Each structure stands twice: as C-alpha cells, then as structure tokens.
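Below you'll find only one chain, the form predicted on its own, shown as structure tokens.
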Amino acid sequence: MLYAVKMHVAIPHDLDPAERDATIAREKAYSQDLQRGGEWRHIWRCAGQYSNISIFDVESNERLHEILWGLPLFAYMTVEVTPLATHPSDIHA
C-alpha cells in the first residue's frame, strides 16, 4: 500500500539543545533504516520549511501508523497522510 505523507516539524525553541540534537540524530537513523528496508521509498524536503513529503510502501494502515508513531520527532510533528492509488493514465502502470 502506497501513502504520501507530509510531515511538518515544529521543535520547541526552549528544548534543551543536547536533547534536540540527540532526537534529530535518532530520527535520521530511524528513517534511514526504513529507507534501506524499502518501506520509506522516497523523501523530499519542502523548500523553505522544516517539512518533508515522503512516500511509504507498507503492508497495512497499521504498519504505517506504527512507523509514524515510532518517529523520534513525532511529538513535534503535524502529519498528513494520503493513501495513493494507481492512476489510469499512468503509462507505467
């Protein structure tokens, strides 16, 4: 199942800098492991924002939920999930 997920991050300005850096490092490692495993297929930065648009290829809604809730920065995110379906005009479909 394919999903487009927009994630906007808003880390509090008063968060301890060491905690901020450690959380960002854990986030990077977590996301890169999922990319290597094939579930996090693509990630693009939204220019001018602390946001990304990502494509996930997972077995179920529950798996996507598990992945998103496991993000170390999840507590500081606004997340929008859009399920994707093949378009009938896609020449590669």
Contents of the next structure:
Number of protein chains: 10
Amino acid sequence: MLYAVKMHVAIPHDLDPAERDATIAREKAYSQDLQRGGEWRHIWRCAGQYSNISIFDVESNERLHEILWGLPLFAYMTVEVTPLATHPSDIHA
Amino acid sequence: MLYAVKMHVAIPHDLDPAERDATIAREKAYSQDLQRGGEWRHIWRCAGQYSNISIFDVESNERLHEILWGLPLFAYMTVEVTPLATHPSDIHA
Amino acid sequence: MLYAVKMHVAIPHDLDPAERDATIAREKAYSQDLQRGGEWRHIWRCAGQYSNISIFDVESNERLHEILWGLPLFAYMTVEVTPLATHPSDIHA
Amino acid sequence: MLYAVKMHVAIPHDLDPAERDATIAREKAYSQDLQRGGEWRHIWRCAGQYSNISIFDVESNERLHEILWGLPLFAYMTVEVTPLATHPSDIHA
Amino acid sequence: MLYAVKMHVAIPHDLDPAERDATIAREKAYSQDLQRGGEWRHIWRCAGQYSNISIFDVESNERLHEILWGLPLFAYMTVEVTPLATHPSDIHA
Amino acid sequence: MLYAVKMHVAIPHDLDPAERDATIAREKAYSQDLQRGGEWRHIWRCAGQYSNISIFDVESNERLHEILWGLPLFAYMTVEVTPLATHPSDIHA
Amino acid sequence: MLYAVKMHVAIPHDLDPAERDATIAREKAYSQDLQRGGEWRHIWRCAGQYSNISIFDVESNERLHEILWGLPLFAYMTVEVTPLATHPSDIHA
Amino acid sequence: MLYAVKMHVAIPHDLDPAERDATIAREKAYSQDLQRGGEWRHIWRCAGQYSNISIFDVESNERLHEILWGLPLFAYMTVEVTPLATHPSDIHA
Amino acid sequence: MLYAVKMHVAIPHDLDPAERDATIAREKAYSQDLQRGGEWRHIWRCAGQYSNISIFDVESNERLHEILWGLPLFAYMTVEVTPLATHPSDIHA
Amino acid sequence: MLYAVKMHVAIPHDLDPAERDATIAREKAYSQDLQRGGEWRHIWRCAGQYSNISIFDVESNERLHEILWGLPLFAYMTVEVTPLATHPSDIHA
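The structure above corresponds to the form predicted on its own; please provide the structure of the form predicted in complex with another copy of the chain.
Up next: the whole complex, starting with the chain shown before.
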C-alpha cells in the first residue's frame, strides 16, 4: 500500500552540533535500512528546501506510523501524509 | 531531471457531459503516451480526492511546461510543481 | 484499517431541485449500505455545517478511494482524509 | 453530547527530559481514566503525526473544557474542537 | 449552554430578486422568533461585512445544529461555531 | 459602542512560574474591574482553548485600544478585533 | 474616530455591462459625496489591484457600517475593517 | 524603478471562445509594445501554471498601475506586486 | 509617491528590558524625524494590536526600503508594503 | 534553465553578533561569485523586507539545489522556488 509523505526539517539553531550531526547520521542509516527493505520506495530532495518527498510501500497505516514516528529527526519535522491509490490512467496498473 | 507535480481537478458542474467524457478520455490517452515515452514516470491517485501526484522525468523546465500546458484537463486543474534533486540518503543515487 | 474523513458539501445553487433531492437520497442509501457492511463505522454531523466527520474501517487505501469516489455527492464535496493508527493511550488497543 | 477534538502536540525541544517523560506518563493515565469513565470515547493516532483525533461524550461544553484544560500536555497542544450532532444517514440514530 | 456563532452571507448575484427578498424576510422572522424564545441571545452585525456574530443558549449541540440548519439563508452562509464555557474571570459566574 | 474581541494566550514555556502566576492574577483583577465598570460586558472561555471571546462597550476605538494595550497578558496574546453595529434582526434594537 | 478600510472589488464577469457601468458611476458619486462631507478622508488605489485603501473618520461603528453597507458595489466587495487609535509616535497627536 | 509582478490568469470557462482568443491576442500585443518600450523588462512563464512573473521598470507606482490596469486580461487576473530595491550583494549596483 | 505600510511588532520576551526601552525610544525619535521631514505622512495604531498602519510619501522604492530597513525595531517587525496610486474617485486628485 | 527564487531571512535574535556579521559577509561573497559566474543572474531586495527575489540560470534542478543548500544563511531562510519557462509573449524568445 502506497503513501506519499512530505517531510520538512527544521533543526533548532541552538542544538548541540555534535548531537545534530549524530542525529542526521542516524536518520540516514534508518532511511537506508528501510529503502533496502523495500518499504521506503523513493526519496527525493525538494530543490532549495530542507525537505523531501518520499513514497512508502507498507502493509498498513499502523506500519507507516511506526516508521515515521521512529525517524531520528521526527521531533524536528513537519510531516504531511497522503494515502495513494491506483490511478485509472496508470499504464502499469 | 525530476519534478513532483500535484494536480487537482475541478470540472465545472455545468460542463456538457459529452464534452466532459471526451476530455477525460483524451486526458487518459495523453498521459499514457507520455508514460510509455518515459517522461511521465509515476501517477498515483490521492485517495478520496480528484487529484493525482505524479513524477515527471524531463530534460528541462521548458519541456515540463509544454507537457502540463497540453493536458486536456489543464483549464480545470490547480497544479503545484516541485523540482526534485537527489537526496543524500537515496541508496540508488 | 481506520481513516478519519471529513466531508464538506457545497451543492451548486442552480442544480435542478429534483436532481438535488434524488442525489441526496442516493447518498443516504449508499452510506447506510456501507454502514451496515461495517466499512463506514461512524458518521457525525458537524453542528452548524453541511459537513460530516466519518470513520472508515477498510482493508486498504484502494478500497477507501473506491468508496469515496463512488459517493453520489462526491462532485460537490471537499474531502480531507487522515489515516489513523492505534494510539498508545487507547485502553482498547 | 459528542465532540470531535483534534490535538497536536509540540513539546519544546529544551524541556527537561525527566519532566517530559513524567508529563507524558501523566497524560496517558489521565486519558485512560476518562476512557474508563466513558467520557473519552475514542482516541486515534494520526499516522505520521504527533497528533490524535478523539471523540468525547460529555454532558456540556463546560465539562469538555474542564477535561481538555486539565490535560497534562495542554500547554504544549494546539486543540481544535468540533461539536457533533446526529447525522441523518446514521443507521444507529 | 452557550455557543458563539459567526455567520457570513454570500447570496449568489443571479438569485431572483423576489426570492432573495423573501428569503431575507423569512430569515429575520426566524431569528426574531428564536430571540424571543431565549435561545438566540445576541446578534450583532460585523461593521462593514454581510456577517453577524451571535450568541446561542441552547440545551445541546443537537439543538444548535437544528436551529442553524433551519436558517432560511443557510445555503448561502459560511458558519463558524465556537462552543463556550465559563471564564474564570467572569464576575457573573 | 460594541466590539467583539477574541484573545488567544500563549505564555512562553520558560517564563518564571511566579511571574506567570502574578501576571494571571493581575489579568483577572484588571478584567473584573472593567467588567464592574461596564466596559467589558461579556467574557467567555472558548472550550478547549486558552482563549476568550469578549464583548466590550466603550466610547471609542481609542478607549478600546487603551484597555487592550493595558492587559497584563497583552505581550503574550494574539488579539482579533471586530467592531460591531446593530443587526437589523435584533429585537432589542 | 478613524478606521482603515481595504476594499477589493470583483464584479461578476457576466454582469450586464450597462448595469456595471451605472453601478461604478454611482459608486464614484457616493464616495465623492462622503469625501466632501469629511467622513471619507482618504482613498488610494492599490497599484495593480482592483482594490482601494481608505481612511474613514466617523462618529461610530454604526455610522461606518451604514456607509459601507450603502456602497453601490458592496455586493461585489471583500471588505476588511481596522479600527484605528492614536499612535504614540504621531507628531500631530 | 523596479517591481516584480506575479500574474495568475483564470479565464471563465463559459467565456465566448472568439472573445477569449481576441483578448489573448490583444494581451500579447500590449505586452510586446511595453517590452519594446523598455518598461516591461522581463516576462517568464511559471512552469505548469497559467501564470507569469514579470519585472517592470517604470517611473512611478502611478505608471505601474496604469500599465497593469490596462492589461486586456486584467479582469481575469490575480496580481501580486512587489516593489524592488537594490540588493547590497548585487554586483551591478 | 505613496505607499501604505503595515508593521507588526513582536519583541522577544527575553530581550533585555533596558535594550527594549532604548530601542523603542530610538524608534519613536526615528519616526518623528521622518514625519517632520514629510516622508512619513501618517501613522496610526491598529486598535488592540502592537501594529501600525502608516503612509509614506517618498521619491522611490529605494528610499522606502532605506527608511524601513533603518527602523530600530525592524528586526522584530513583520512588514507589509502596498504601493499606492491615485484613485479615480479621489476628489483631491 | 531559469528559476525564480524568493528568499526570506530570519536570523535568530540571540545569534552571536560576530557570527552573524561573518555569516552575512560570507553570504555576500558567495552570491557575488555566482553572479560573476553567470548562474545567479539577478538579485533584488524586496522593499521593506529582509527578503530577495533572484533569478538563477543553471543547468539542472540538481545544480540549483547545490547552490541554495550552500548559502551561508540557508539555515535561517525560507525559500520558495519557481521553475520558469519561456513566455509566448516574450519578444526575446
């Protein structure tokens, strides 16, 4: 089941730089694990923004929430979730 | 070069039903041609909305505009364009 | 799988009254069938609004879209979909 | 009398972690007491958000305010209240 | 139980003038009946707007909805409902 | 001359608790003085919000500003002012 | 007593041109009468908009509403009213 | 003196096609005259939108308004004006 | 050349009170100098807000920016600029 | 390939003044290098705002993102990107 998720990141300016870097590193590892597992299908950077647009392929709303809630940067994110369905014009459908 | 495009469709209620159906049929053919050509990479329906989220892979802003401007339903659409770049966490990058 | 859906209805003022009434009657029958089938779990009127807040329990985003797209009043609605997950404080979870 | 309430939580990043955890624990106990008492009828997590959608069944606006005002996390919440009425399509009405 | 209700009226420009005047006359009578009955406690015109701010004193959300839904101008209104509670600074509380 | 005023309070989380409590106490006394003097005609709590809707009856914009500017919590408030006029349906007008 | 009023005009495209021109002519005469009377102190066109920013000097909210409600173009306007007070930096105060 | 102007065009769906085409043709001629005269310095299409971003170089607000008000498509446009000044980082300043 | 400028002030709560008072005093002197010089034609307080609406009469966008950028409170302000032109109904035009 | 980019800067009030000045100086140098290189074609100050409107001419979304992400003030900016295409009325096209 597919979802489009837009994440915007706003790290507080006074966050300890070491903690900041460690959190970003954990975020990358966390994302790449899920990409390798097939649940995080696409991740694109929005040009000029500290934001990404991602496509998730998970079994349920429950699992989507578990993944997003677990993001190391979650506390600093604004997240927008759009559940997706097959489009009637999709040639792969 | 990738772009995320969100299209929301609002067909006027008093549009002639035959014209409406013909326009929707032309929209489908137009989209499928571009999907087969590789420029319209993904199209998903937003669940519960007369909207889609699409990913385009085109050579320029110019070409993206040409495609979107030519949509048979363009006059009835609200369109939001987000130029995309590679995300540093993308395992395929 | 649960979803909260807010629907706001704006029927055009110049719609033929007979068509208007017939569409509203079909909407009611359509909703009640899905309530009896267990997929449309709750429907509440927002006080003072031509709007409702509903809870759907369906197997997928796909099925949710199919139901909402088929609403007789869909063309006149603004729809907002929120996918739901279990809350850690829920005593029934 | 029913109300839909959407709560969005934004805990300040510099809050003492012990105070943070204690407040969240008190919030959970507070919510579960009201759920057991029947006034807090439903609580769902919005997938991907630090937010919930809840349904309250209380005797008055006064009582609803007393409950929400007393939430241990209230100072960190944005709250949206929608008073509900019976929907004419509700098969249980 | 008190509610603040803001109503904004936008009558379609092409409404038949006779129907327009008759509806406004019925709205006035409807409002004045409820004022005399004590449920519509206050009605003020927002200066420079085709809007009013009103205070209702009714027994339930259900009754509030019944009153607002029955407004002769309801189809042309945008309505905003705020349930009210006693303020701790109110000298009359 | 009447005005509807909506005040939303957001006290900074790091304000000294003693100063916080003293300011709230002064706000209450300030409001009650003006209520007794007849200029602050109504004050209602918005259910579930740290907000109030108030009705002021003052001789001028100047006086309204003087009152609001002097609120002990003014620095922490978002204030929305709506000048009011007599509504043609008001039975007391 | 001063008020800043922003008016934005949106005349329906299908309004009869003769009625349109007559209404605009009446609007001009109406405004100029009030300017000559001293109540409509300033009127400026917002560059590039079918909008104006005006300053009114009237005795009450009641009178302001009477003037704005009587505007020949009122039905086609969006109006925003800001009650004004003396600024402590004003050298003329 | 420079201004950035964003124009969004929404031609009514029921406008007579001949009038529509004639108006668009007049708009083009009008724009090109001003480009040749040096006052309309740049015009770019926003990709995927019936919108443009333009830069005007005119002697006054008055002249800017005269130009925009005279646009053949003005009645169908939403216009946003940003007055510009020299940026301290501009190497041409 | 005229401009309407709306300034909203939000001084950080933790600003040193002496610096705060000194900045406000400098703001007042700065404004009054420009009022005496004729460039800052009007300044009004928005009733109930830490905001003002001002009218500037300056020779260019450049000069307007220089004045606003130099405001002692500029760092704490949200500023909205509307370039003005003569209104065709203005009796003084 | 052209892009319009609007940048709004909000430097935190508690940033160390020396760091603040150094960052602004690096921003200026960074911008001027790109202007000299031809990729940053225009930069204008929005009058009365800590904002600029810029035109970039770069080979791809990827390059645009690299430039903007590298801005010394990026962490303090809100950025809005509009991909541009040739306008059919452009006399230089």
